[in-house]
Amino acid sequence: MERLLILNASPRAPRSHSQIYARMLADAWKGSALCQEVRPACHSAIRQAIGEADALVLVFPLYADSLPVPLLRLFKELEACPPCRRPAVSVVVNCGFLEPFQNDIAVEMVRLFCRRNGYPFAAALEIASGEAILDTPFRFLAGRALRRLARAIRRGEHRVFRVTMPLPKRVFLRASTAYWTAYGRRFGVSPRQMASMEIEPGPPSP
């Protein structure tokens, strides 16, 4: 039975949506699957686990159209100290946008790492509306896509899967605006403050 290693590279790994996706993928694998959070203290153990795995899946959220810092740090470590063998790499990336193609650049970045470091690239799943889809009746779409990804990895298929909530964009924007407005209100932050580019108040004027 092929051994699958699933790495959760979310900065909020223990309480992240990536954690849920990793567990759903492990359940869909129907075999030996190990889920591991990506933290600097675990890099040595991760490198050994990669060398023992038959397939590797990176699960992470999209951060500013790019890869999250924990994954970038792991890539740097693997370039400096590569594992004893390099399994095929697949990707599960989720973003808060409605369009799955927003994840394309992040997938290409992983492909580039694989190409430069001798890892075969297998398959990818791009999940849109990833912050919300798990809490809606459309959760089954994400589960179905993860099962398809698991089958593709097992068969050695090079495919890209995409999934999102089947909603008109205006409905998605209205619902997401209402969610974030209510979320900000809980912490005393107004919509105007959330729309500002200012992260912290600047120094007082002289």
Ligand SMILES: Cc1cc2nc3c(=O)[nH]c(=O)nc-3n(C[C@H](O)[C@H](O)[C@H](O)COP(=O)(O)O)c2cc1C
Contents of the next structure:
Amino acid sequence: MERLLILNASPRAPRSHSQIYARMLADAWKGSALCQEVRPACHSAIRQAIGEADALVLVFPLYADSLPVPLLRLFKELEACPPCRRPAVSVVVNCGFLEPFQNDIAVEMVRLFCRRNGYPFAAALEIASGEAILDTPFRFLAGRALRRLARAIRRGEHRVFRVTMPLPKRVFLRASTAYWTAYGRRFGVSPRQMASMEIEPGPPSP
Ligand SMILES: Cc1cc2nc3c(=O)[nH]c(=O)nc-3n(C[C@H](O)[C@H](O)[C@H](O)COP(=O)(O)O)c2cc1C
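With the form predicted alone already on screen, would you show the form predicted together with this ligand?
And the full complex, kicking off with our chain again.
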């Protein structure tokens, strides 16, 4: 198996953690690996690239326990207009919380898409604490998991790998709360505002 197509379906693709994971996977791949961002303007180029690939890896963040919109849009497009060949699909999903199982449902959603559309499902890597782990001494755990995933894809093994920071939940919560509180302060947003459902001020009432 040679040609690997890695699709980054993060809505903030160029500045995303998915981008970093995609590059790390490409480095771990022994063969040619092409990384491509998922954007509507690229759908037809992506369809062609999928048809030419030996294996496809979808790299994306977990959004609200589910798949991000760029991936959903691509799935719709591929359902309506399938590629000429359907390579085996693998997944790298990363989420903010500490528990890898948070990603289980998203992986099941991709499996369902594959089953309904005739793509073999290959392997998955569920990364938890995905936005933090890369800046810590535990980064090597993510690198090792990506190398294991690459090996499983090459060997055609159906495996699910999971990785997270080996920290007690309470330590993780304390550190992440401190991080996000300081982050909000930089932009004049209080912890209370961050905990509310309001994303932007609504329209002025009449
Ligand atoms: C709108 C939104 C929804 C999210 N939903 C979840 C979630 O349900 N569970 C979770 O663990 N992380 C969630 N996250 C955190 C992201 O999965 C996490 O920040 C990830 O590292 C982003 O990856 P990216 O940089 O590749 O886009 C969410 C982030 C955003 C912005």
